[in-house]
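The chain that follows stands alone, in the form predicted on its own, written as structure tokens.
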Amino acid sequence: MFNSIALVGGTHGNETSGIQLIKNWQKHGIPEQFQALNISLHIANHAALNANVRFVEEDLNRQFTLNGLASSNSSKEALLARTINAQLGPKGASNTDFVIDIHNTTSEMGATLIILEADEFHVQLARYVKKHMPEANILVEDEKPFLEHGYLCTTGKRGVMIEVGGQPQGVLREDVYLLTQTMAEVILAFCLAYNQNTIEADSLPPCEAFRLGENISFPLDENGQRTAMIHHALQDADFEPLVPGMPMFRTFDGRDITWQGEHETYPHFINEAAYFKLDVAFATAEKITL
């Protein structure tokens, strides 16, 4: 049963469509479908949503740990995140039941839904999703426990991530937006179905997902610099298979450098601007079914 269920736009103060959805529910209200369920809407980074930057002095999204939490870290988005975990919180033992954040990405993975966990819930509400918005991706993260992650989600007893692109830093896109409210529309009618048992589980089909496997990192020579460059083959092709000698990148000085992994894989966050510093050009990923 979910008693309480908080919203939250601007994570990372660049990423528009959930702040702007934020807003919009928050000026507007929240879709009247959805007065029985007990919504909370937050904006969270208001110093980055002001400079339109990611994060003032840290990522936020990476501050909730338990030890993070913890710590005597003195950043703004490690302050920040301790009043977050405060307010939803606290991690562990939370007030809240269930907490979506909204994210954009500028790499070409539509509409996405991560899950931190392949439990009977997730799959009952990826399928749900994938149900009615056949569009959707499905990533699964669930390569360490849900309390060891430091993303804000993790503060509610249950959280998940809205991911949604390819859409420039700072810019909102109508057709990103769109597929954006229709996710956490979605999502939020999987809340009104849960809680009113009205959940048929062999109406739901088995989905397609994609397990995250590892970060691949641009090539780089003795000084630390790129060599290297998104072979344009693979530029937003996100969720689409890489084969085994699929070429992957494109040298500055103009030879291919292909996958040579043992089997396909699934790339996503392919050449996502937020990563550039720190040199990862995409993750890997398996297809699997929930």
Contents of the next structure:
Protein chains: 2
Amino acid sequence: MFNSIALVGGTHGNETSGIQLIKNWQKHGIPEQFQALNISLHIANHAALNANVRFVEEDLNRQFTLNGLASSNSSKEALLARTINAQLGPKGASNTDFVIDIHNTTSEMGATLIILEADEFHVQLARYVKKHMPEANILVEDEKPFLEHGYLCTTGKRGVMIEVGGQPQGVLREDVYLLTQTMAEVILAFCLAYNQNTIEADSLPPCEAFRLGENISFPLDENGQRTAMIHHALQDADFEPLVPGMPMFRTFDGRDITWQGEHETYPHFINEAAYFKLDVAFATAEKITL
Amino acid sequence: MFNSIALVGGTHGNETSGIQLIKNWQKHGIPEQFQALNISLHIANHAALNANVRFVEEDLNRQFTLNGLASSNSSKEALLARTINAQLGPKGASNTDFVIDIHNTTSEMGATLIILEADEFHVQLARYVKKHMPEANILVEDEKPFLEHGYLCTTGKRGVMIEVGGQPQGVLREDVYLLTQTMAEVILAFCLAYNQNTIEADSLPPCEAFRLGENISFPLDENGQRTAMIHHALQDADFEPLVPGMPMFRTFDGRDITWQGEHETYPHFINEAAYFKLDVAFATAEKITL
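Now show me the form predicted together with a further copy of the same chain; what you just gave was the form predicted on its own.
Every chain and every other molecule in the complex is listed next, the one we just looked at coming first.
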């Protein structure tokens, strides 16, 4: 039973679609069909939003580890994380049943639901989302236990992320906005059905999902300068199979660098702006069935 | 006769395609066919590049007015502008014959050559570019005299900008990079032909271009908050005709706002991230023949 649901935008201050959805629902009200749910609306990082940046000092969405929350780190975002944890959490003993945190990406990931656990609840959620929004992608990041993640959404008893793209930082695209709104509404419809015990789990067919693998870095020279860019054949091909031998990078002197994995993989977060300074080119995933 | 040509990237620190082109030509050399030209390569704003931001304190590409250069403004970019003006200029009595400044945009403007004068030289250049790169767009910003612009490229005796998109800030896309490289090479090929007197002006057919009109703002409510986003029919439709009655905005309560101009216009810089804080939705243009 969900007694309290927190819907969050602006965890990253330049990801406009979640921010705009929260602002619009604050102004115009939450859609009528969800009034039976106890939903609170939040803008997480006002300072980053006002500066139109991802974060002011540190990535807010990495501050919510138990160690981080207990540390003496006094960066703006570390302090903000403790305030948010007091409000939505406290993490590990939370007063919020479900935290839905809304993001967008410069990668062409479409509407992606990121779940951090593949237990019965989240499998039902994933199947429900996929049934009611077939164009959605499901990404599973369960490489470590829920509470070990540093994500804001882990302040709730349960937490998920909505990740939609491609959208440049600081820009609002109607297509991305509508996908974001649709996915938020489908997740809330699931919550409603869950509360009303009207989900017939058996009627939800198994669904396709992607399990996070590893980050793949750009090739660098001895001075740490990139020697290649994402190959045009890989650009915008998020969640499409990258088969061994297929090009993934094009070097600046005109050669192709190919995927040398043993198996096909499913790249995502391809050329995400926020990972540019980290020299992360994309993340891999394996295709699974939930 | 061009004795000195300056090719500049990184005037905006998060516009990666020009930065990467300059870095690659610094590392691998300028293409052999242009060795007869006296080309210098420049990264304009290293501090902004290192911070992966457009600018640190003020937009560098607005600092090059004669008044601005003579002022006591001591922002990082105002100071940098004076250094660059001493190196490439001085504006109005320049030692550099031609400054080519490379930018990119989140708008789907393809490869756009921005010229600030429609005199015989620039008309020849525009026609040459259009002939050798038919997919290029020519944008004319001649609403005021060359020296009254605040752009970095006005430090040269002549100056133009390359503007390519769509590319998110802080991201390098191969397609945008290649368009940028092609346009830079076509402009340099024109310079070579100009120096060698091998341009037969009569053989260059008149070309289509767009003359800048005005900026169109997002609709705002009484609190200065946006009430609408770019309509999906206008998004990514840079330089396509927007006819009176066609939708340009979609309000957050679901209505369309249509273009009410007397004539069709040619929007560009649609949903450009850098203009987001200024609430500029797009710029208009009229179609002309050069």
